[in-house]
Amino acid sequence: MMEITQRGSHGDVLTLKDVHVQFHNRLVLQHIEFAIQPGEFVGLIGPNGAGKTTLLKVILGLLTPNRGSVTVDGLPVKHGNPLVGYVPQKIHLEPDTPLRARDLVALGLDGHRWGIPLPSRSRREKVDEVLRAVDALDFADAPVGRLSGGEQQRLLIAQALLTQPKLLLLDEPLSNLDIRSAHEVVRLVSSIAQNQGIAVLLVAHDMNPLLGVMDKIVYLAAGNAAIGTVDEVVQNEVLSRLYGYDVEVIRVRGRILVVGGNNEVSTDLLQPTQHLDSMGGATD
């Protein structure tokens, strides 16, 4: 683990200390150690197999590390923690799904309970509040299956905000969006972090949409991590040590390309990762 910036204070929302995860004889994560403060936007970047999905499972309390500790707001992580809002990579909705946008969001309040929830003023006000936070009130009563990918992503973020979390985890929220929608989602999440003081950890296979927005980057490769600002982490020497072979970082027209030893642009960062549909041993 290469940590470039100093860790934060006792006011950190999320803290990982010397986290190791091993599946059978394979060490998936080692010496992972970083912290996220209130209102901080952190990008979790890395190629397939780097351990991004495994790390998310650890933070969500779905997987216990073999060594180390993880705390949210000073307490050990646990599954179903209301202080942690989770936005999955994608949900599949048929165009004729008989569900309004606001109904999908409201599942964050009572989707885990049996029966039909009774309408109430307070319930509607809570849903309207988070819809307003993600700028989705204009299509709140539209059928969810007919909304664009970016609009559906806004609804998932709204749903995750219903419990008033201190930490928001987003698993590849940009992977199925066009460039314009991806940048809109990034700006939205950044605004939520700043305005509501929520710590954000966003998983992505391409760092470029997050440039200029991330406060820090956690770059995973080969089970190791480099942590710091983009300028501190994304440089030849740091990434070469992380990957274990020569890597060159090229900046072209405001974008960053990572080039491997064969002088070809690495495709590792361009491949979509596996999200948390499976709770087995996925290690992306």
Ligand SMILES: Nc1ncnc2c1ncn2[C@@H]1O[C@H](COP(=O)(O)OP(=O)(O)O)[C@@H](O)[C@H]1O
Given for the second form:
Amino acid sequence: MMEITQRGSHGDVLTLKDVHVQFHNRLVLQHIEFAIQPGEFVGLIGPNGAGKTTLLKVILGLLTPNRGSVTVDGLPVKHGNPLVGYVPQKIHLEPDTPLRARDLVALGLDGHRWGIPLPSRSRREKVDEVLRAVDALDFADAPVGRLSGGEQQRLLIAQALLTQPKLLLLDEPLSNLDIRSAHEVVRLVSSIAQNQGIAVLLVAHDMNPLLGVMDKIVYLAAGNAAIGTVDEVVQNEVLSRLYGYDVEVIRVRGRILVVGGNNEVSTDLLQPTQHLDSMGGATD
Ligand SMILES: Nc1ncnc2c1ncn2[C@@H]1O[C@H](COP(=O)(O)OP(=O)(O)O)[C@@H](O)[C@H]1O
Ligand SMILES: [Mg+2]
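Having seen the form predicted alone, the form predicted together with this ligand:
What follows is the entire complex, opening with the chain shown before.
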């Protein structure tokens, strides 16, 4: 684990110390150590299989690490903590799903964490409030299956905001979105982080849509992580140490590519046969 940005632990929303996760005999995450402060937008970046979802599960309290500690707002993680909002990888909604946008969001109110059901008026107010936060009031009564991928993603973010979390975890919210929708979602999440002071940890295998909005990057590869600013972390030496072999960072037209020894790109969105020019947005 390379800690490039040193920060104090006071006021951290999320702190991971020396986290190790092992599946059977395989070490999937080792010595993961970083902290996130209120309002920070952090990208959790790494190739397929790097352990990004596993790390989110640890933070959600769904998976107990074999070693190390994780705290949210200074307390050990527990599953169902309302301080943690979670947007899972995109759910597939059939076009004829008989749910309105606001009903999908309201499903988040019926989780066990709320205990007794809320009266219908305050339910509606809470749902309207989060719909407004993701700029979705215009399509609040539309059938969810008819909405675009970006609009559906915004609804899932709204749902995650219902408990007024201090930390928002998003697992690959940009995969399956076209470049424009991806940028819209990134802008939205970034403004939520800034305006509401919510710390964001957003998982992506392609860092490019997040350049310019990330305060920090946590780069995961081969079970190791480096944290810092993009300029600090996305360097040949730093990433080569993580991967355990020589990789090269190439900047082309404002985009960043990480290329391995055999000209393989570390992010899984590219086939080796693709030409650089054809690099569009992240598709899964
Ligand atoms: N429950 C599990 N049991 C065994 N291996 C797992 C389990 N969950 C994930 N893995 C393995 O751990 C590695 C990291 O997986 P994952 O966290 O899903 O990666 P990412 O989200 O970065 O693509 C993968 O090799 C995956 O196969
Ligand atoms: Mg994953």
